[in-house]
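A lone chain, given as structure tokens: the form predicted alone.
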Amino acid sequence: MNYFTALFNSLPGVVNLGIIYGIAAIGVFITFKILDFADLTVDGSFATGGAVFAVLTVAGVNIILALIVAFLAGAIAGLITALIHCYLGIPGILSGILTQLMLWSINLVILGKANQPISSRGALIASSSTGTSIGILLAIAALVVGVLYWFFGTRYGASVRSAGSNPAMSKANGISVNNRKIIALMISNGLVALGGALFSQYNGAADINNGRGFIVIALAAIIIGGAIVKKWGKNFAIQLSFVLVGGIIYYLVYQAIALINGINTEWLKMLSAVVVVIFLAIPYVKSHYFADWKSKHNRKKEAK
């Protein structure tokens, strides 16, 4: 009973973290689903957003302005990856890794140290006010989803989606594929950095290691949300919204594991990786193993 009580009491924090990581995961959704680009820059740009936000708020800059600047810093990180890939001919996944390595040093220079505490005075969100934080985070998430839904519904936004789904046809129709990749990567990493800034504010500190392993969490949120949204339709706004739902479910499962009595905290990283493996493997297992079993079962029924 104590276990379920503890899990219930942790739900506000789980929802907060799920939404924060969900907002950042929407950025990964743009490159992973729309652009078909494996971008590993995000592990670095997540920390960049937190570092820029921390330095600005400690210096007394307005929180909203600090969030905007954090978004722009992430967009610049995405721009670097895009330029390396598009104009130097380096594969996308390697371009992201190279930018991520650069960002490690850049983030350390921005912070000036490995960790920077942030005052909670006047903060938009904080772990000490989970109810209020949930409302504010939902408003930010709704704004992000609304703006992206509008943008990708425009002619230019549609050309970005076209460049991702069919680059050859897009090029034949006069669309600059490289230009669309640059824009998509900038928006993607800007959102990831925004998530990093929100996480730092909620956590009360920016840390150089905050973004480590973020890509795994983001992919889990996208896969979980995508599995659920299949039953609700293919509306773009709904797909984006369910990335947030996927983030919340991931953190709920993670918290459920973390609260198991007697579990060694040293195993949490490994167990969280196992959770992600399970979520990522579900579509494959369902389509390959269960589909074969279902077809065999149906053939046996027809034979009878």
Contents of the next structure:
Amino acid sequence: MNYFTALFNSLPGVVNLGIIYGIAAIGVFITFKILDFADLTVDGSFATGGAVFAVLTVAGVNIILALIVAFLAGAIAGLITALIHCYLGIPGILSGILTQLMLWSINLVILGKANQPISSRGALIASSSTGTSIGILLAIAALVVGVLYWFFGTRYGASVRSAGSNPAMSKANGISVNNRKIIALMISNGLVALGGALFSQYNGAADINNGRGFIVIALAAIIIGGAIVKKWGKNFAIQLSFVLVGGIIYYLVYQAIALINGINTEWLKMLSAVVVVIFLAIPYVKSHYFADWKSKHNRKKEAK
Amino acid sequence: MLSFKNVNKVFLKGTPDEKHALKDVSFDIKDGEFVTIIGGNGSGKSTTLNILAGTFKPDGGSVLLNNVDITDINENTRARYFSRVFQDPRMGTAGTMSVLENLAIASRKGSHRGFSWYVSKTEKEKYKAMLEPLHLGLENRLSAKTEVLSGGQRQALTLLMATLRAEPTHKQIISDYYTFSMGDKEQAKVEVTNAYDEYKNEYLEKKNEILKSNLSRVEKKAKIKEAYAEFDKKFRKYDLTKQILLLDEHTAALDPKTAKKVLDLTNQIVNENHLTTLMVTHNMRDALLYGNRLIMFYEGKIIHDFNAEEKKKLTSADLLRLFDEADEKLHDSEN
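Other form of same protein, the form predicted in complex with its partner chain, not the form predicted alone:
Once more the chain from above appears, this time first in line as the rest of the complex follows.
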């Protein structure tokens, strides 16, 4: 019973971290789902957001302003990936990895050390006040979803979506695909950095290792959210909202495993990767092996 | 007028697989001509369309639109003057987007895409009315993603999208008018700016009159709007640019019945809008049945160019014989 009480007690924290990861995962949604671009910059820009935010708040800058600057720092990281990819002809996945590597150095320079504690004074969100934090995070998430829903519904936003969906058709319709890739990567990494900043604020410290493995968490949130939303229609705002739900579910599963008595924390990264493999594999397994089995079963039935 | 001047294109230059796709190709296509292009695989037909659209840059020579060199204008900027339908039905529309979204994207071709909502209510009605005559039921499936449509439906939709573009602004009309004028450009510039000033002054005078009158504010607004629409309509006759349609074997992936339907639709759209059209096809019968000029490609060169009169007398057998002759000639020269 002790295990379930512990899990129940951890729920507010799970929801907070789930929403934070969810906001950042919405950024990944833009590249992964809309642009059809596997962007690995995000492991770096998540930490960049935290680093910029920490340095600014320690220097006494207003928290809202620090969040905005963190967003912009992430956007610049996205811009670098986009420029390397679009104008130097380096494949997308490699461009992201290269920028991620650059960001490791840059993040160290920004932070000046591997870990920077942030004072909780005047903090918007904190692990010590989970109730108000959830409210504030939901407001930020609603703002992000609202703005993105509007943006991708405009003529310009629609052209960003078409550039991801069919580059040849987009060019034939007068759309500069490179320009749209740049914009999408900037918004995406900006949101990831915003998530990173919120993560640092919530934990009370920015760490150079914060972003490590973030892409896996983001993909998990997107896939889990997408699996649920299939039954809920295809409204874009709902899809984005369910990335947040996906983030929470992922974190809940993670927490459920982490709380198991005697589990070695060194295995947590392994476990989170396995969780993602399982969630990513479900649709494939369902449509392949399960369908095969079902059809065989049906044929046998008919034969009888 | 659309022209190729000594265009050359070599793929994989300097490798053993080097392919001279176009060898010094020149042609002029007059406004309103519907040209069908035939030729074997690798004869240079598709390369020609790709160079026109700006997907490939030629290695030598130039592409001219009304004697203006457009060789260096990149693909997406050129889209203002060219519309394309590809061989693969999946190429022409954004598969993960709806019928409505695809039409809305095409309708902004050649213009700046701002931050207003991607489609308005009146536009939606307009698209519905455009889709109805196709008899494909697409008017009731506006929110369906195009990836779930059949190949024929997608090609028909792409054709419709090819006829759409943003109405050019007054500024664009003026600059296009003298840039693409075939005669004296200075004179054309004076002509078009004078016309613009004249119409605009007319409109402004009318507007002043309306403002001075003792109508209600709502009535005034409506009248001013009316006067502006009249001015706009009058000036649009100076709009020289019209989409040039590039069709790259656009029925090759369709079953014969659907192919026929799409071709008839093509013919109808081209005739209704008086579009200059280049249609690449492998089907000799279609090449003879449609269009009013026929160009034959062979090994990167144009070997025959038939006008409407000559084309009427041709049969599929004639075309095959001409290809055989070209083959023999090539063998003779090689031996």
